[in-house]
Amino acid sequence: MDTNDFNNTNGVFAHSFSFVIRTIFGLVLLNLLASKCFSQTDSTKTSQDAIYNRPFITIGKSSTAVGGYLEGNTNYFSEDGVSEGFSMEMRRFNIFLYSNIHSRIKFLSELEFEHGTEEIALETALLDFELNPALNFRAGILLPPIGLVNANHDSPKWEFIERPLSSTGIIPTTLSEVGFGLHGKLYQDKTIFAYDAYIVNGLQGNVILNDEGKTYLASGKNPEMFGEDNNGTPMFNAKISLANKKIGEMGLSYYGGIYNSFNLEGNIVEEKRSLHLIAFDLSAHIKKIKIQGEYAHTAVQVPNDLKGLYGSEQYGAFLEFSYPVLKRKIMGFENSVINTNLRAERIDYNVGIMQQTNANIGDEVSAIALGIGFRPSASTIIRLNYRYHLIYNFLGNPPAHLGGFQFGVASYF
């Protein structure tokens, strides 16, 4: 992609980014003028509740509640007829604090282990103060709310063990930043419009120059990120979503900005380079299927010298179904479900051709997931899944095949 395409690419989002903009201002400004006309009664859950939506939080003496999850499971993968056997792992042990500090004032936070302590990391520390039910501030450790996934990540939610491409390999989930902004709901009927819009320190320069040696979004979080900007110019992260009890949800997000350090103790050492980040997203039932699926684009600015080896555009998208085959009670646990799943999807790291020979740039990968889900209880998952992968590599030489069963469970507490 040349300078002139990437400026093309680079207009769009910035159309959208002023759209999602205008959008926001625009639902705050009507709330205000006329919030008699919305009513504030309906109990639609959307994803900007995922983050509070948990069972944890209970009505009792104390403003204080802890919870969280865990989530272990086994492997058996092989790729091309070679396998490393079998393994087994417990991949996150997850811990909730919450705190009603005032009626109108919230404190959450998260504290994630992964794989036993081999990583630690606080997820969520953040304040909500409510002004009005269609304005709240929001600081702290935030999620930002990218696509269907970042911000409403808990394995027991999930009907698949491994989360979609799209939501790890172009949107960087999990994210978390620093940051502090505004997010609402307006109510009218059964239809409720949601916003959120936060400014936050933004990833860093490893989103190129990385181990995984392409474009990749998420080697651009650092430790960093939660005690300074590296840059000085905070990114900007925005979603608006229209929720419907009957239809479901859609939603559209944007993530931003430049994310090099172009300066350094007062001098430019270089062109400021940035990324945009779209993601579009729904969650829909039709009579007993759910259906959830998103589309992610991305638009990064790559120094002309790297162009074609880290792609300046990428793309992932998946779509899920789900169906429930049998509800009844089961072994002695009251209302059990048992879902079968479908997952397809595809990711893009590096859309384009090679200037040399003209031939599509690989860096490329397909895949499908079957699955069986046992839920004893709303809050508990027992899954059995299935995956094949097509994995294309830069040369787009014919690609390896990857497939595998997992099996896990995972439940809140």
Given for the second form:
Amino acid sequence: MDTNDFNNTNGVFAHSFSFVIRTIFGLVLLNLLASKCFSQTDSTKTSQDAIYNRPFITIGKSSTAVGGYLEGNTNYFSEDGVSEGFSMEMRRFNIFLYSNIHSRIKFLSELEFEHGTEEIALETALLDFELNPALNFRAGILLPPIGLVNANHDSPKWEFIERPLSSTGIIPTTLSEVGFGLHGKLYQDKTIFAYDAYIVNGLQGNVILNDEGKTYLASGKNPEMFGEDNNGTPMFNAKISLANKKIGEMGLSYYGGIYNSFNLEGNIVEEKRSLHLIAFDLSAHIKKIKIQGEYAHTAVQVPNDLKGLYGSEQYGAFLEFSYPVLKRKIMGFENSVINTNLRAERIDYNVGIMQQTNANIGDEVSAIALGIGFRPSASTIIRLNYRYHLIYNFLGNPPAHLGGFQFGVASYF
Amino acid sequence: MKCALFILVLIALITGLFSCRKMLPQLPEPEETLAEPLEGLTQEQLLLFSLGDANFAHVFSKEQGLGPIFVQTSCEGCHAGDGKGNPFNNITRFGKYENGNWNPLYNQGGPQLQQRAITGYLAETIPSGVSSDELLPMNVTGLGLLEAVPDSTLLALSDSADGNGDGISGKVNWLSPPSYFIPKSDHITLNGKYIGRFGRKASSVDLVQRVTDAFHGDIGITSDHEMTDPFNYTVSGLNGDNVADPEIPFSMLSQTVFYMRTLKAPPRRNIIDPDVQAGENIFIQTGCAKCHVPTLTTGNSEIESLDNKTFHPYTDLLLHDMGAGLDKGYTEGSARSSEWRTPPLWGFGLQEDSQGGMVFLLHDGRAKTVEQAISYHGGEASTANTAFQALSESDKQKLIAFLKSL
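Return the form predicted in complex with its partner chain of this protein as a structure block, the form predicted alone having already been given.
After this comes the whole thing, all chains and molecules, with the earlier chain placed first.
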């Protein structure tokens, strides 16, 4: 270990904390200034509103509301001729509890039961204080907005049963964090500018040396992260997005900080290592086609002797098209819609070359998914999906082929 | 337009559903894959095989005992698809001659280098003043057949004094087996030593030893047979990881050994191709088959599919002096540093599929083509090398076509 590092610890500590504080103050100031130049109305929804844009919350209803969603599907997959056969999966049963404590104080929580009671998690439990429409203070267990899906992951909103690979393999959706910060929206004609900025405890050391055998951000989640930070230095998350009522919305998000537990009993026992995740996302309507996409890129500091084996850089991307082919009364359901959907995706868990052979490091997946979704009402979807993956191992040997069908339902209640 | 699109997607999905076989990837042809069990295993044996298969692919995390110093996180990481590996996963071993005796430097972390460490630990480096060599991961299929060849066959094939004067004097590696070794009835012993047959220097007597060493030396996983973590000797204290030992249950070790025993022999392709058949004759005429022995027979085995079977590995499982070009001063057991075990040539035609689309040959993977590999054949193999160089280009190609059919 570098002795320099040792001496600097407290400095870095103080530095990162003051950075966060300065950023927050900066944002507040920016806001107050901006609120002077932008008009403020609260009529248009952006992805920032996703957590409140759920059917169980209706304005004018009593101050507390209960809702949720349910999601299940069947699977039939085969990888190079090896199939586990047909099986059914009760993916999620999530309960929301919402309360309008005051016209400007809101409470929201989400309790998730995954695969029955196999995994129970408190995904959200937060308070929102509206200081003014352009400036809200949020604290609690929150979903950091990274990319398109993490803060907007309710299954009934999506046309496909599986979440995009970039949103699970690169961005560790669903990532819940305990933290606090600010968010708000500013309006100018038909354009909306939204921002979010939070400090959170952050992912932990198992980003590497985990049971995936590769750099995998989702393995850095740890139930203990709701109790205390593993290294006493919080991570930072921010998203800005620009929305236009007619065209759509695009966002740029960041999440990162030091992930390893570098200090034990007050001694610095490891070098500090950080990770950075940047995502660009968009959603738009061109004529009747709905387009959604995301590009996510990670840079992870890996100890020198583990470089190569564990990727220092990763990326993932997807692009999805949905086209409503039928919009009318079907089997007595007024306003039902049938969508045809296509998604193309690719992720690379390890960007780099093998020094020994100068060849590209594999660890890549390319996939395509086709689907038909029937929405008898906007909050319910019945869908049939087909997926095909080409999975390249580390050495880039001829890929494994995975293909299969899924049929499922998801609905808000 | 709308309707057309809808109907198209619907048709695609519905035909998909009804012709699932087309849209669900099928098994590769048996002659294109290594990862299959021996024919004729019972259901109980197939269960053990499947459990072993999963163990072989299992990735170890820090919490599960990986390291503290290690080379890879799973068997499959180095032996992708059960085939030969890529130089990215080469293992480095070191040691040194002291007064003519080989010292594997146990007290300095030898013989195997673990160049990676879990966080909070220091990875190993090669001590100064030692000899070292790199070893390419080997194909692990058909090993049960090789294991079941009686010691008497190896002794009969060996000719350490070159009694027949052909310049080839294969010898066996006599070794002191580990304490947990259980001899079989057909094992032959000499002054308490046994014959090694696995590894590039034939330094493991059986698959139990080889698999135990792989978990321990390659992944840093302790088992009932090896209870102490590998650790960095330059850091004081017996600094193992914080996971209780053994880090795997005995069943995991024995299932993995069973899996190694019961993977089928690599399949052949294009056997009736006239070039392949001509190439086989050239292979024999050039003297290759003196070491790369085409046919061996197993003795008695409690596994029916391995019991008294004749098979074609193209090895004699013996050590041969390969000359100075392949001698980097590193060795194991009673082998000399210029001596290497004849590698089986079965599976030769499928190796690109596990080596990352390229071919890497010889013990360290230095050769990229058959011609290069043969050009390094010195010592006992120089006659065969000279004979190969004298072949016409078309005969060389036929010989290569034969190797690719293996």
